[in-house]
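Below you'll find only one chain, the form predicted alone, shown as structure tokens.
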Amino acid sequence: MATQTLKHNHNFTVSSITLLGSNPPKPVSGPLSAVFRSASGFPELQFFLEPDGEQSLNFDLRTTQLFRLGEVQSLCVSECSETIKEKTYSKGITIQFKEEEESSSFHGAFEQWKREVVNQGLTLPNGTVSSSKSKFDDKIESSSAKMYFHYYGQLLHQQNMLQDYVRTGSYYAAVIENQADFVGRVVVDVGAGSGILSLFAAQAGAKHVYAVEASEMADYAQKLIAGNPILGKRITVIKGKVEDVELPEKADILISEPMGTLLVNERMLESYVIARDRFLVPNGKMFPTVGRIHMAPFSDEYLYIEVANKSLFWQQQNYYGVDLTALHGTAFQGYFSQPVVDAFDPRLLVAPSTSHVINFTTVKEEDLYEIDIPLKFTASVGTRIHGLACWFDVLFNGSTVQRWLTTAPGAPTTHWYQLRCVLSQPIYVMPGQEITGHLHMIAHSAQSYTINLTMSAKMWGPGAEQGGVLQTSSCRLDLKEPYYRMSQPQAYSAAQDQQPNQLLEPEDLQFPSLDEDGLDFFQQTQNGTRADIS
């Protein structure tokens, strides 16, 4: 990005204002000093409020707009600028000119340090955003980035992610047991949110950490860290986009929490890897490191008919004298769209796992945008199989401990818990018989993914070797919408379709990883203990 710093400042002399957070709008008589500068470290416009000038009104030129109301009078509004008990307002005034030849002058020189300053971007001590469209903005409709930050931005959201003491522990553990990682070191905070992350880093001992953090939750970020002034002092929070910040300095570490549900939900890992190629220095570290999607197929039957059940409402012939039944089929497949997130028994799984791995520190952009993994399983029981169960885990790759934050089936539950794609036709299996197919992920500008799953099985038994599939079925799933289904795993019970004991065992489950050329990549491990690096 092109950069500039305009080395003078413009100078003009207004009538009067009127300020109109006032109640009633309080006229401020003049004439009035009004200044276009970045002394502040930051481009604004100043009006002199006294004769001496130890009274000001500040707008920052970065969120102010400037609007003609007539040939000597204008309108000057500046986003979310006042804070007043923990609401946030806009700020304005009008401007009274003389003539109409200052108006003019006033507005030229405007827009002249709009383009300048904030459209080419400003050099600044502690970091600035750019306002020109970015690439987040490219690719990801506005409705849905407001909603997203305006979730993030809300402390009970925060608190509930604080509250995961699985995923906190983890973070705070990986950051203090590698402590070599950070002392001395400039860390950037991606997606900082309260800022916890932040401080982990800064008692581990960095230099210095960039906190970035694009929602509200930036200025509670704030509180927090001066309420923590020992560790405070050597973090900076800076309020936008990774996409759109620009650091003083490079980065020797990352740090983030870009994980959705199924580990790609909410496309936050695009950003992760746009900080890291925009601020890490070269083989810099990333905390987390690698992320892996766990697959394996699963029986449910009480499941399945919860699913199909829900369309039920739609068979009545007589709901107030009318037939619903028209619109049955496409309820029943509207809720067989819908991803099933919960904690469930991993003795439902009648298959090893297989897993896809995310290499963050190696991984494009645009990698993320579509996701294809191909499906192979080799039954353990003769079931009916009723989808795709998956989940993650995520490598804290450090100096001194490998630490593995899982989300896995039987570990202690997270707030991610587990995801299933149910199938609305299930397919029947023996003991032995191979189960293929595809889990294609297509990224949609509403951050989240289109899910198309695909799952066959081949020909068993005598001639299976000819080849060939005796049954596949698929569905297409949206990820940005799921069937929040309960917080805990269910009793088990063996009263399914299955017989007892013909399910796996957790001590029978394996969860292999490979890398992208099929070989051994990591050492699988519980959450909390260390993994062997190849």
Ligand SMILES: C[S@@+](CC[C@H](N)C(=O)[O-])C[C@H]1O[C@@H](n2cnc3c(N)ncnc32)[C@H](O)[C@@H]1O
Contents of the next structure:
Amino acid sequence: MATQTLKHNHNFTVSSITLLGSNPPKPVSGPLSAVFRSASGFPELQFFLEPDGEQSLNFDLRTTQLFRLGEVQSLCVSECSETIKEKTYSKGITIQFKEEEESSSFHGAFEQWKREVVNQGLTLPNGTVSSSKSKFDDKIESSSAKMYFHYYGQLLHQQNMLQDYVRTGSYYAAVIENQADFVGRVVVDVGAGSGILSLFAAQAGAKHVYAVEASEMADYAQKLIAGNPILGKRITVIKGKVEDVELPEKADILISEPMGTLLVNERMLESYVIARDRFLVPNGKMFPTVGRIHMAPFSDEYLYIEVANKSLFWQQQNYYGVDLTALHGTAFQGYFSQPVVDAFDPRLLVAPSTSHVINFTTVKEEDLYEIDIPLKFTASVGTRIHGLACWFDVLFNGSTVQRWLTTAPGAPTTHWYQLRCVLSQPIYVMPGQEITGHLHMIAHSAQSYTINLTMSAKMWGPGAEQGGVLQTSSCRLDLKEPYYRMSQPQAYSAAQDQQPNQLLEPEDLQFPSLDEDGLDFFQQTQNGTRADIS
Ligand SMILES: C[S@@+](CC[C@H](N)C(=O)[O-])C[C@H]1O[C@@H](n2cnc3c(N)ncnc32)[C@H](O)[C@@H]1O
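Next up, can you give the form predicted together with the ligand of this protein, since the form predicted alone came first?
Starting with the chain above, the whole complex follows.
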């Protein structure tokens, strides 16, 4: 391929440059570095004005022209707009070379980059974006993708993730404790966001890091990386989707933070797996390596009543003279179709948890389209079960240290919190009774999942060996529409302390006040939960 004749970066030394446009023209004496590169996903010519790389002047090669003024002097201008009457140039410099030979090879490189990269639109040596419709576009609605990348393109949302110190600190520790996995290695940061994980990888001694980011955040990542020039020298930011970009070399290790609520929300794990298949060398490492979804039945009367009460509004028979009750059933179902996101007390769990493992190094992308998890628990107490509580953890399987990042209830809270699927019909169990069921999740094109949950209480006591099911309850939820409940009081209903015949009934409880939807939105933004994008 033509681009194989191009090096990653073409570096030159020039004696000085003079910035045109200012009056009088401003000379910058050197020697200065001039580099042809594609750090932002497009080809550019960059002049480093200070030896430490802190200040640079960039020319987008797609709109730049170079003219010879003499044997060792050239004019470089960047086109801004063109009308029938005139072309305008946004910036221009004259370049002074030391020798004619240097000038010639600089012009040669310029022509080559223009010919092979810009004009033919071929693969850039530092990565480029394919213009054809990608695997991502085939399965994701464009409106969803637009909102998704708009969200991640904003610094405040990246800041929310960076300020989740459990999350970011775990990544930092996993990388730094496993330097041996990074030293001298090529790394791809899948969905780099602000570029923080790329900078960690560079700190751990990576030879080169490709930071692939699809949203506008790529430009800020470029800025952050330029602001850390010692590390930034070894990082190339590529703006584009991991499904579309081409990289000039394979990676020894992938690093990414693709986890959404319940691990799979946002469907970014699929992009992580696609990146593995496209960029990772055989037996390359993945940070994180494995993810697990944990599940356990819970009992929480307060939560149940709160959700049920939300639809009470629709029981009014005289709302400004209108009978609203026709919509009560629909509203009731609607509220129970929202998974609840909050941090709950682990004492609400009424059986030891079970888990479902996803090994990122081996799972196929298609395996993530539909996930069916059989459930089987033994109740430790007699209680009313109000649904299934879920959380996840991921493992960084480093060669030196194995580190887990957990979102478990009772562990330090993360911005993912935990997730609970609430049954509109609670089920009663006695201590030792078996609870079975299924958690079935089907991916949809809005970057999330439809969840079908079924939970059944098996026959218990005398005659149980016949194995009948006593009671079954099911619900369908949309993982894209969670109910964020973070600032609600975290009531502890002492499931473990209850005697089998002393179950709490709704009438025994104080009803919490109804939420306003607007307040929910405010809370979710304040709490920085990232699932609010999907
Ligand atoms: C959860 S954020 C993590 C950001 C950063 N790695 C960190 O740990 O702070 C995921 C990032 O991946 C990006 N992303 C998601 N899907 C992507 C894809 N298919 N290709 C490229 N970037 C993607 C998002 O825009 C977002 O910035």
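Because the structure is predicted, anything quoted here is derived from the model rather than measured. Throughout, rigid core stands for the largest set of C-alpha atoms superposing within 1.5 Å between the two forms. Numbering follows the first chain given and starts at 1.
For L247, a C-alpha deviation below 2 angstroms is recorded between the two forms after rigid-core alignment.
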